[in-house]
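Have a look below at one chain only, the form predicted on its own, in structure tokens format.
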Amino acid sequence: MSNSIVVELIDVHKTYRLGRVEIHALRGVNLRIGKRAFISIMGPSGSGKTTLLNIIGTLDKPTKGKVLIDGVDITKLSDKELTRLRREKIGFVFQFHNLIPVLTALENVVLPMIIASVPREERLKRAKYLLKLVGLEDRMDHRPSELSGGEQQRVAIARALANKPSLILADEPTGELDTENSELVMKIFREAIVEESATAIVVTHNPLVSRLTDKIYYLRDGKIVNEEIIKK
């Protein structure tokens, strides 16, 4: 595999089972991912589209198929590899922000680095370079309960940067944010992603918020059914 791709995806089913029913959430999915690239994940609700990006983050497991991060399968490794995985190569941007309530900005954006054993400066250092990278360097001292929303998922996304990974992986980053505020924080995302030369990877379901990516992946019923290259 070139050392360009990031992530690579060959003939990925997922299947679950609901007692004698079974449920193929995804249905052969074929996907090359480029270095730096900045992609959105597009489909209706049930499309696969969750499932996809749960497995590429290796937070759930194909049925059948390989998944290559950096040219590592990584339906090979054990739980303990994957959870080094994740920590070293995959920042993770959610719906909800999951920012831990008493903890201040600042601190969250330090949690992962303190789980990574970075030394007590750096890690500081790096928090503080990285609220600054998404505009909320007034705001570090602030606790989420007292940020916008817009700027708690901003947070967010400093955390994802913390451990530098390779990869950033957001599950409908935008969905509980107005259109001002989505633009915004897709607009701050690509910034801090190219800063930090990432691979973002963005599962959404709103058009607006897709059409701020390089690329479109139209995912229906299980499979990858087109393709969209956005002219900027």
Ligand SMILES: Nc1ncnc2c1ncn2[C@@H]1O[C@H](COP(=O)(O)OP(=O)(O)O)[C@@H](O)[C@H]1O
Second form
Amino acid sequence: MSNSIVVELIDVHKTYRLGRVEIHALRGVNLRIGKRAFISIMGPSGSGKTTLLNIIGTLDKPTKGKVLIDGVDITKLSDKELTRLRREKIGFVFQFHNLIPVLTALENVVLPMIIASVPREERLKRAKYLLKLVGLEDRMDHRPSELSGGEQQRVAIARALANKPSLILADEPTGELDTENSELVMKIFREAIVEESATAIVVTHNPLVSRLTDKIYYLRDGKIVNEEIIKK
Ligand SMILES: Nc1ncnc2c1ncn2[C@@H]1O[C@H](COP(=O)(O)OP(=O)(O)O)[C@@H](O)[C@H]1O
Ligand SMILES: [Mg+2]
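Let me have the form predicted in complex with the named molecule next, following on from the form predicted on its own.
Every chain and every other molecule in the complex is listed next, the one we just looked at coming first.
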């Protein structure tokens, strides 16, 4: 059973300290997410969504509790081991795409594979495949400024998939998009899960977006207060 669980959080707390003030961003989160799951985390602003996603993505550490990725407790790993795990297993998509403006769509998707020492032929082939997957085969030579917001976000998704992550983490990926582009982006996440056997966690405060996933976890004041399976 346990090998089908990609992410497990056990009683995760996160307290930020600002001078003498303590902010309890997470107050005991328990979560188990299986392989190939497509889930969303919904909650109002300040409920701890970004903190939770950053902890799952090893960008931040919990104050208390355990975080297991593929059965490994990441709170016990060194910074070097964390960097490696992040590079090999996790693909991030943010609200603002963070593409490199001087690079073309193709070059932006190739970049993480250069960092991971993927051979030239192979990385070009994969980047083209991924841009085709997100419907941008005829936009590969465009720079981000020559693409629409929705297209830029699709390039960012292709980039996140470059190193075949088992886990895709997206923080408000449709925050800047209209309904049509939001639906398209969510459809691409689903295709990526199927084609790449990945798991995706999407953070959003948009109910229309969360309903396009298979399961919604509701976060409030740093706690999961409800979960809902979406019927198809
Ligand atoms: N680096 C930080 N330092 C101090 N407080 C923080 C920090 N990051 C987030 N917080 C606080 O933690 C709470 C949860 O924030 P966040 O995870 O960003 O929520 P959300 O993404 O749901 O809007 C908020 O009260 C926020 O102000
Ligand atoms: Mg946030």
